[in-house]
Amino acid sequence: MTETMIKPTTKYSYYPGCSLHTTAKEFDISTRIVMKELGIELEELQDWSCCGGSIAASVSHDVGMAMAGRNVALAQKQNLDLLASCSGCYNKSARAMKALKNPSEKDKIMAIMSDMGIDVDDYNIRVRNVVDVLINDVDFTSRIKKPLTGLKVACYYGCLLTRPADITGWDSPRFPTSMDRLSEICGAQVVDFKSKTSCCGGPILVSKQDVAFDLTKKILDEAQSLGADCIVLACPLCDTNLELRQSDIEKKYGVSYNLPIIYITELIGLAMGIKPNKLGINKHIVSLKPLLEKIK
């Protein structure tokens, strides 16, 4: 096995977003620990703010881009590539970066950002996602201490992590494989999960709960039918539907899943031999105990 290899960029301006400090603390905890173990320094973005998610854009495209653009500008001031864990925050920030380089959009967005007290003209940093960095910048094969042999995982990308290609570009928008490959490096068996890029209905959970539940149910149904021990993901909003609302879906449809949902950084951390509670695994709503028992 080769030694751990890291490409030149070993420090990032880390954008946790709203979820990773609240409902997705385990994603934040495991991301920081795994990255540190791999020699990647995360400097939390100074004075970061909400990227606007899907809400701001529904009110105003320009305001939505300016909200996300503000964080991009702050990262530029720190002269560090912006790294986001949440696929929604990543996607929105990457869209804002593209808009800020588009002459037909830049002036309108920068005018709003100027009212926010932000004045940055040129952008030479990149917006990255944790999954992108882990699969493309790091070879952690030699760091695997506890291979997850016998664990069957369904990798779920959702609709934002690798789409659209002109915004992301580091994995296939229709048939992504990055988390599959990361899971395989960890020693897990990856199932052929056709729902890997299906929408879970996260953005419409409040306005159209029945539709969101139906979409989530289809994802859970397939993972269960494939005998997956867990679903691996990289998005707090998707986790809300697949984990937090799992019991609600069970009651509504008269089904039973008890299917663990785990963040990709937690999975990697376990394979690296990091203690479960140190990774934040004890914070999950659907217990990961069956998964941990299987990989003892």
Contents of the next structure:
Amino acid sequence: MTETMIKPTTKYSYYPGCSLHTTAKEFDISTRIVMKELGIELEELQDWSCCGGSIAASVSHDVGMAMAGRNVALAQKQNLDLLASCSGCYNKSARAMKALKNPSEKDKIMAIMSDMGIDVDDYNIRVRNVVDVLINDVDFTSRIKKPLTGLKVACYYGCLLTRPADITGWDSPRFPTSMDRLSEICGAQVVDFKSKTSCCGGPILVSKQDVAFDLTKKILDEAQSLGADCIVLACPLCDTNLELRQSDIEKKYGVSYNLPIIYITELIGLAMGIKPNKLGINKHIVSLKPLLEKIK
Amino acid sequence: MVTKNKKKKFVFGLKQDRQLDGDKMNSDFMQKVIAEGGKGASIAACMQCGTCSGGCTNIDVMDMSPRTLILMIQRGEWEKVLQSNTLWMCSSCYICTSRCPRGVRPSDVIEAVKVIAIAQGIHNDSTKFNQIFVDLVQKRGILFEPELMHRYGGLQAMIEQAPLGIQLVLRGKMSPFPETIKNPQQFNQALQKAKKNDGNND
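For comparison with the form predicted on its own, kindly provide the form predicted together with its partner chain.
Expanding to the full complex; the earlier chain stays at the top.
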């Protein structure tokens, strides 16, 4: 297999979103460097705004759609497919794209965007996620310089990367395999992770913390019991629960995990032989040192 | 009872206003929910199979299962629906929506009912958080998390979150200065107008 087998889109309008500029900076850094290495150019979406997450449309449907639709319109203006790393930004942008193609919704959303000073009529770009592009558009097998032999990983997809399928559609909503396959290409050993599509309770983390912690604990428990060295994911909100709240969960339940959480782009970057610090791996709250030791 | 009329009152399969409990259906309420759900939800199609409840992430802590919630919406049981904690326990995981054999999209239905509940003046921790979240995104176009924590949880939340906040700042993952889009005023005004119009439709 050669890299030229499938000719991918080589330039994207890249939408980082709020999280990738703050708590998930390493996801931003690693996305940029890995895509650059693979010859895919990312032009940051100019003047992007928050997609509204899972919350905006539950306060006002139109507000939620316009918030997410704005970024799609801006990408359309740049005439480039929109690429998001964050599962949430990706999902909500794709949802807005679908609404903008729906005649019964389009006018209402476009009227709000027009008030924002954005007038775009025709929508023909695509909304993609970085995992989708990495598994379906490029073949980086030949670029693996440091196979992650011996590393046991649990791939966690969560919700918004693959559900609902009429919005996502490139991987199974029940038994997704894209990140498993990417990790295997990297040389890692993938464990059979039953919680891979469970919900971590992200949107209710603040308002119903106990419920969210219970959900997150189940995911961490299974990964630990399978002997995984880390959890691989592509969602900053899942990371907030699994990594940033890991010590709170340890305290609350009297357990100990110390389980590294790593973004899929970081894992690929490591296997491609990119220096850990260049991928932002030093920015994790739960240290990735044990993992780095193992693949040395 | 077999009717000899040419106009059949019930046939198996999808019929908009006559499914299970068709005699008890209240189309006014359903229409309202459908309007808020961006017309993506086809509530009347629910045949009460319970697949949504079977897969639901948080059914253990809900006082009404998603299946029951849909039934109550079909029947127009306003109070039961709006008072239910199911609305606020739902973590929008879309498992129900991806498994529903009738295309009901329970996640979108719940999302739409949340909008109505807020418009009806239901107030709790979740509505408070959701409204502050949207207000802050409207204000700058980009969310500034420390402000969200402060507005939602007050000083106490800030103190509780301080150790994590410090770690994030040290790793360059949190800035004390919020980011904004180029023209936040225009963005805010457009969305405020949209919110108002959305409310008027109810």
